[in-house]
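Only one chain is included here, represented as structure tokens and corresponding to the form predicted alone.
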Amino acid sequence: MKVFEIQGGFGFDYLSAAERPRPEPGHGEVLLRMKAASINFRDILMVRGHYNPRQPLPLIPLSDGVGEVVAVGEGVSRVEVGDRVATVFCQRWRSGVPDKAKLRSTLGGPLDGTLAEYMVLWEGGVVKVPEHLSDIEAATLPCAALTAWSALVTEGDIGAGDTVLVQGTGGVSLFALQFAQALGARVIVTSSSAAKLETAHKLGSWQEINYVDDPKWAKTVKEMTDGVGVDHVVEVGGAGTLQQSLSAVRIGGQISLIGVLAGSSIELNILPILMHRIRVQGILVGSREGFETMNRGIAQHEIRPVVDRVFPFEEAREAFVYMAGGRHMGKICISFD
């Protein structure tokens, strides 16, 4: 079967097409014929060697994908041949609070990922996808969607009338926009692109802020909320934007720390966290149980992911380069058909 793998070193030049034997499912396992995959920022870091420089190679990258179950091993009961399923990011994280071992069971590193024509997974490592979604759309769910859901629902308790601040217009951020709206919240979106902010408005954002034109956007957020601040910040910038997020959130509010696009370390004044009783919660995707709950919500509201561009399987490396350029809005996907 055809795969793409990181071989011989790190960097996009080391992401190459290769051949591997087609796997067969053992007891409790399922064989998937992959239909589509999607790329996350973590995957860019993995290919470049920034996520885990000691990752053994070769490695098939990508954690997110959708496939058709074409064979099952003995003892399988959760899915059947013909089912359309998505991969679970942390294969062994079923529910509750994970331990270190469960957090090591992640696809696309250290385990081989979804950029292969076929893959075998434990039956508990896949979930059925909402019927109204295409394969491409469903392939965006395992990380970006579940991260947004975990931030706002599992950990955030967002409800009607709340205000959510979403940074940027990448996959996690746009899912957060869509989920917050479905929950009855209003959403403020920040971006450096006027065109992306216009699109966010069409998707239903309440207010938009261009952080290049308005570098002290936390003050603007306070003004928009009558001096109170937002209930929840979806923080994808990291250290470079966290201080402003602390200024933008209300007393007793929450910041869901998801990404490090603007850096991972900086001198930080933690007094607002103490004095304003702010909860800073780290979010690492979510459990299989959370994934299944989210899918029921997506189906109920018929939410459709925002897909920026789809690349054919043969152009997988070009898809990585495109995402690394940062010009996209929403998700970048790879089609196997």
The other form holds:
Number of protein chains: 4
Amino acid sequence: MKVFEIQGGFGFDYLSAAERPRPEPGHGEVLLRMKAASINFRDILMVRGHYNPRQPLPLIPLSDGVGEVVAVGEGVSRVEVGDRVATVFCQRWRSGVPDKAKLRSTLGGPLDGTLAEYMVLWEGGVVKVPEHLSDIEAATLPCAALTAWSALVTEGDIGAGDTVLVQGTGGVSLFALQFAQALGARVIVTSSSAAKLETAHKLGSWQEINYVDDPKWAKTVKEMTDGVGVDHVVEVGGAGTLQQSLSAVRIGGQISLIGVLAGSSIELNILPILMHRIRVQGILVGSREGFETMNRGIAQHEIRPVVDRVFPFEEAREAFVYMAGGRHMGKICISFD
Amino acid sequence: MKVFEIQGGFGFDYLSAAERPRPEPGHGEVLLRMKAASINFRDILMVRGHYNPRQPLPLIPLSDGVGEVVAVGEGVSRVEVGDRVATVFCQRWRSGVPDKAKLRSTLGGPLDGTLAEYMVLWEGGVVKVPEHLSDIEAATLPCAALTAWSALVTEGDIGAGDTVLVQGTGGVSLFALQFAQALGARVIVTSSSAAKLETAHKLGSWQEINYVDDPKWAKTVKEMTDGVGVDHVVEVGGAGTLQQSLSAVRIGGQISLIGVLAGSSIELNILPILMHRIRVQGILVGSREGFETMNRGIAQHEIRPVVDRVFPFEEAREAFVYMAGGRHMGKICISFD
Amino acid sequence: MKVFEIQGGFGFDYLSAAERPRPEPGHGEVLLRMKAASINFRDILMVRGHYNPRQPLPLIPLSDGVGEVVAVGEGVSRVEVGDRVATVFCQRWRSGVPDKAKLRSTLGGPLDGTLAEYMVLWEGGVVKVPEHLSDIEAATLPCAALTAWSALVTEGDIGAGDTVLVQGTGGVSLFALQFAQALGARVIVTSSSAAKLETAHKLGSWQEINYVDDPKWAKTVKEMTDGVGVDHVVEVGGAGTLQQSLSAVRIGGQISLIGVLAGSSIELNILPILMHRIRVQGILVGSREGFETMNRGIAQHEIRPVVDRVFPFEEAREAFVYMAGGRHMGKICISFD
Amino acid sequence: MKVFEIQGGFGFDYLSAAERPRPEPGHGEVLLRMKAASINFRDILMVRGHYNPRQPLPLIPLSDGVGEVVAVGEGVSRVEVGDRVATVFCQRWRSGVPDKAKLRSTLGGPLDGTLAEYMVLWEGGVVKVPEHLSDIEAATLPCAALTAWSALVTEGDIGAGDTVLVQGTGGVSLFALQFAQALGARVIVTSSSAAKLETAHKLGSWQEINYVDDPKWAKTVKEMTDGVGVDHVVEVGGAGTLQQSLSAVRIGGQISLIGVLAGSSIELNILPILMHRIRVQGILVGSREGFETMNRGIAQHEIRPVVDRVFPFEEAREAFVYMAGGRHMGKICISFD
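What would you give as the form predicted together with a further copy of the same chain, now that the form predicted alone is on the page?
So here's everything in the complex, that chain up top.
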């Protein structure tokens, strides 16, 4: 079977097509014929060797994908041949709080990922996907959507009438925008691009802030919320934005720390956390149970992921390069058909 | 009646005895004859002008006290003449999440505090205290005990078998040690003083760490917990300790940010929050409902606060100076009898 | 001012117009000029003397209403003259769990109710209403809507993808249908009327069951849910339906016991509660905090209450008679204009 | 290996010793050499054919036991040879809410149980036991202790200062008494035996009621709690006691329905559930996660189960007969040594 793998070193140049024997499902395992995959920022870091420089190679990258079950091993009961399933990012994290061993069972590194024509996974490492979604759409869910869901629902308890600040228009942020709205919350979106803000508005955001024009956006957020601040911040900027987020959130509010796009080391004044009783909650994708709950929500609210562009399998490297360029809005996917 | 007030400027030199007319309770108000008070670190900051340099003067300091209800205004139904009650730090915060207005209704600044022979409060601004406590002991509860309770119980959900790291042996920390134990948790205490660690051990701590001898204490905490880390950190050091606390807490664990004794600005690597799904929860004392719940717990578990030293009312200034010296272990109180 | 009161005995014949002096707001109180009111089944029981035969008379009936604040007493800060507010059913229940005293502070008995041109209430006994609602619509919220909200949200934690069984098409049931849908749940409605089921379907129900044609409806519910059962039952029938509800709910599901329209004494087999780990949760309207949270949800989801018919104030008695007839679908209201 | 099995029919006469081949652990399975077992009321019903008359025979009875891991199959990682583990009653219920399939995976029927010298279980169907307990003591935990824990902690949220009513002095009730106390709650115990009440008092109960002398015990409970009622009732009587429990619990309180010793069909007035916002929560033992959490609690609070009597393996039938006699107080166990 054909795969893409990182081989011989890190960097996009070392990502290339290769041939591997088609795997066979063992006890409790399933064989998937892959239909679609999607790329996350983590995958870019992984290929470049920035996520884990000690990752053994070769490695098949990507954690997110959708496939059809084409064979099952002995003792399999959760799925059947013919089911359409998505991969679970963290294979062994079923529910609740994970431990170290579970957090290491992630696809696309250290475990081989979804950029392969076939893959074998533990039967508990896949979930059925909502029927109204195409294969491409469903392939966007495992990381980006689940991260947004974990922040707002599993760990966030967002409710009708709340106000949520979503930073940017990346994959997680757009899902956060869509979920928050479906749950009855108002969403403020920040971006540096007028065009992206316009698209966010079409997707239903309540207010938009261009942080280039308005670098003190936390102040604007406060004004938009009658001086109170937002209930929840979906924080993807990290070092570059956390201090302002601490100003933009209301007393007793929550900042879900999801990404550190703008760095992970920061000179921070932590006094507001204490004085305003703020909760800073780290979010790391989520459990399979969360994935299944989210899928029910996506189905019932008929939410459709925003897909920016689809690349054929053969052009997988181009997809990485395009993603790294940062001009996209929504998910970048790969089709196996 | 006699009071102490900050008058003419900030600093211990400006804290002096004064005479004020005895107040009368209005509609919905109660008059307390004060029996005991206690000092918190916040009070030291307040007298020195470091808490709020724009605080109007004169101000009667201290938020914590116990008094006897000696008169009630019209419409009072929560308490009766003869009741022994403690003051509620944040007078208008009844339950749930506070707002800005509630957070400004605090005693000992901006509102006049407990260092007075009599005081008038809204009937909802006092709570009855556990019977097994002396007046002195009960006067230690409003801030220090409630802060520890809010961290571990209201916002922390500590349970039997959990492991809690308590930094130091100040007022909040000792209450956290006592509460955590009563709830069935194991407690690790850090301190720079061998004598204080010995006392902590007598109070029931499971492990003690002298952070002067062992500056990389987070590593030791990891070893004590079989590489897992603690479930909860009661963080009082702030900038000086938060980075190590992020290493000492387990995946999915909580750091209750309570104090910033070692500074509020910090060069912080926030990546562990994200990668280990850590919750950093700011704690700001707590609500009246939390106070009442805590009192039932203190009564049932027959917990007795640790009192370091009691000063007579006339020597209140000496009490502040002694507290500022930092040699105490447990609460410093003032007796009106 | 004009009022209606129960005077001289119980029964609709004893409900008549009367004149009372317009009240003045005291300390912490507000004066409302009433705009609209609505009737609940409890009010019918009250007038007939079935709710509390020892209720002292005269009594102004009805708990639900909307008015304009036209004067405020000393010390009022929560509302201002000109605000449009609804009455809180249980005047003293602010949040959390109520006690006996709070449960006795209900309007329309034992306290005088909303069927009066003016009324004076404690400032904490009113809440502002969503702007998109007319006075008539807003007057339907205090009991029926809040009961449905408490069942599904405050005590029920309904989420996207859940299935909810709603019995009948009375006031609470229609709100339950609308709220459940907004929260992303699928709703099964039961009724004895084909016409009402059709209306329910137009309001968005997923499945409808006519329990006259299908007296073993629990079996049908099981089939509709692939043998699993529903997540939540909004139980208004009481003795007449509870046994079947215990069959219709899934393992670990919840039955919110809201009404006992078909009797309160029942020969019940309680084994399913135990064997299927079912929660039977009594619901009694809800707190002011719940009311405020619900209003944010109603505003954000732009939910509009279903109003069956509006009677002018002068014909209030006819409204009661019409309600007792049981042919309505949605709320019966009274207009003061 | 030697086992006891129900063979040829139901009733104690059909419980007899037999010989079976020693099983071998397959993929993901472990082999236990049993050290101790304990009997629950469910086991009596099972042997008598009252629990499930269609249960296929032969069946090895008993769900509760402790054994040493003496061999492990391929792919086992949760336990090692030499570990001392208890059996999980519901083998496939890991955490959260169970489904029908999980509820059928129970030991001692339909699956073979612990009354055998050796048994093979899925590795996820055992948990390590607290070190301070003897084998006999640890064998009492799987059903009785976990049921009490689920009622008070997992589903009950009991806290310090709460008051809990425990009916009788059976296995679940005594664990409930011990857990409630450890959590800081006050316990009222009811029994028909003065001797048992005295023993309960020695175990730490706060108040005792002999319901033979005081058949209107709910009224007494109300008086003991200043007219308020208890926060939580551990209901084991079912039909015989539920109505009084509804009177004995406070507004907003919980009744955990655990047993139906006095029947499952009842003429019940359900109005108090509604009017007092009571929660009736069915409890069915609990999940493996609950078991592990409970074990941490038992270890930390150093709780020791109350064992009434230990029978040698050969006299297992006598143990059933003794249990059915109902004179015991605490658990009846079987030793394999």
